[in-house]
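As a starting point, one isolated chain is supplied in structure tokens, in the form predicted alone.
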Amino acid sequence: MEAVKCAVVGLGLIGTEHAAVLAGSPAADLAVCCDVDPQAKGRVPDGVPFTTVLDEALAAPGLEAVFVCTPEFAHRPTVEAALARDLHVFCEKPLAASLEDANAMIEAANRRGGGLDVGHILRFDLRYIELWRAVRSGKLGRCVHVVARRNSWDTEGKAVRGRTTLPLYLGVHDLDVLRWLAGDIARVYAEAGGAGVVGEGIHDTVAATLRFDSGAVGLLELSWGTPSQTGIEWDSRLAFIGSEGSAYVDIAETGVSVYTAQGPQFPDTTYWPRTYGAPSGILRTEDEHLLLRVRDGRPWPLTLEDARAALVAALAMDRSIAEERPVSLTELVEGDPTS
């Protein structure tokens, strides 16, 4: 397969990882990286050109695909500019920070006839895929209830505080998976707390109940409260309770524990580890699937409507927290011409 000429726009934590994967993949030709911060040049893989000007990046000769890894509030202008140049776009989750932006991006992709995919990485995580396969097989029966947890380091919360929320940044992962497993979400009721872990007056934990159209119910726990000194970066779990069986995912453990005078460490062995210096893991699987999709049109594991629905559920949680009441998802989409 001829390598796909691509660009990465946005070199924060996840954009830097995407750039490393693409620079090391034989399926990719990383032509350029772009970020508005000139200091981001230090995070660019060796030999890859860097620019702070989006138009320069998108004008790279022979460019075919763009990985949009900017903060979610900045997704829309980058996605629309790339689609206007007839480029295939990978957009990191969440699709956008607002329903208005999400709708505009989807409409731009539809006018082009496609070319926009949203990166919900759990759709490429074999643990979640195997649970979904068990649900799809029917062996677990009807969904009775689901429970998901996604707790992350306090340092991550400090890095993104003020620009996003727990439902948008972390919860959208599980909201997508819960819809995948249990069907459309009808209503959410969320409560948020703040212990000053990531900053005074900032929510560092959220607990929510969910009701699905099917009648099943769910629980979702989100937090930026995991102390970094514990060495545990992610504490994520999922339980699916069916009428005829149950299934579970637990990724609190990485399979490796290292204890030294500097404290405990639990090295990543799944999402973006390094194997003899080369990026590997689930993120590489996701990126290379996108590159193969550019070449042969293979399907993406979620639709733009799936990505939009996860965003709507996250926004409904934010509204529930702000207004201290249950929120029906129809409140956000009534009158929306794309709904």
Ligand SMILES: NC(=O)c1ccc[n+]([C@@H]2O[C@H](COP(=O)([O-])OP(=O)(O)OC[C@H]3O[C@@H](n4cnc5c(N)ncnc54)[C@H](O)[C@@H]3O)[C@@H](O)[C@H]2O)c1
Given for the second form:
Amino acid sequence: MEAVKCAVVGLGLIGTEHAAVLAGSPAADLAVCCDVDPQAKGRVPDGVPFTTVLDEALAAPGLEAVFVCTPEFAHRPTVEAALARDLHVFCEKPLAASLEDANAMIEAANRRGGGLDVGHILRFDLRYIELWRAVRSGKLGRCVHVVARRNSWDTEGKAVRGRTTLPLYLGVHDLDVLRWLAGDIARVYAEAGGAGVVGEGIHDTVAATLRFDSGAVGLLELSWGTPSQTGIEWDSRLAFIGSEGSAYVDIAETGVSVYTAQGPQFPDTTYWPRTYGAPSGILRTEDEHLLLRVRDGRPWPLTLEDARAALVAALAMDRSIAEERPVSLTELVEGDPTS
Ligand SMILES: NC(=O)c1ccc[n+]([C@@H]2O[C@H](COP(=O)([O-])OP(=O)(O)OC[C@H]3O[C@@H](n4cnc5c(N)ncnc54)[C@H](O)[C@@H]3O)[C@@H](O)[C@H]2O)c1
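Instead of the form predicted alone shown above, give the structure for the form predicted together with the named molecule, please.
In what comes next, the whole complex appears, and the chain from above leads the way.
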């Protein structure tokens, strides 16, 4: 396959990982990296040009695809600029920070006839895929209830506090998977709290109940305030309880633990680990799927409507926290003039 000429925009936590994957993949020709912060140049893979000007990056000769890894509120302008140049766009989750932005982006993609895919990485995680396969086989019966947890380090919460919310940053991962497994979410009731770990006035944790259209119910627990000195970076679990069987994902363990004077460490063996220096893992699978899709049009595992629905559920959780009441998802969609 001829390598796909691509760019990465936004070289922060996840954009740096995407850039490393693309620089090391034979399926990609990483032509340029872009970030509004000139200091991001230090995170660009060796030999790859860098610019702080988006238009300059998008004008790279022969460019075919753009990986948008800017903060949530900056997805829309970047995605729209790339689509306007007829480029294939990978946009990190969540699709956007607001329903208005999401609708405008979907409209822009539809005008181009497609070419916008949202990176919900759990759709490429074999543990969640296997759980979905079990559900789809029918052997678990009808969904009775689901339980999901996504707890990450306080360092992550401290890095993004004030910019986004727990439901939008972490919850959207599970809300997408829960919809995938159990169908549309009708209503959410979320409570937020904490102990001031991440910052004054910032929620460390969210606990929510979910009501599905099917009648099933669910629980979702989120935190970005677990102490980093424990070494447990991703304590994420999911349980699907069906009328005829049940299935579970547990990714708190990475399969390897190292204990030294610096404390315990559980090195990443799944999402973006290095195999003898080469970026590997699920992020690489996701990125190479996108590159192959640009070449042969293979399907993306979720639609823009799926990405939008996960966003709506996350926004409903935020509204529920703010207004201290259960929120039906239809409230957001029907109350939105851009829907
Ligand atoms: N799939 C995952 O597991 C995963 C993990 C982390 C973050 N994310 C998502 O990725 C996106 C980025 O998150 P992050 O944690 O890497 O953020 P970050 O703050 O670490 O990095 C964002 C980068 O974008 C740059 N930037 C800001 N505005 C820009 C603009 N208009 N044009 C170009 N660059 C701009 C910033 O300078 C920064 O370097 C978010 O949507 C987030 O939810 C996904």
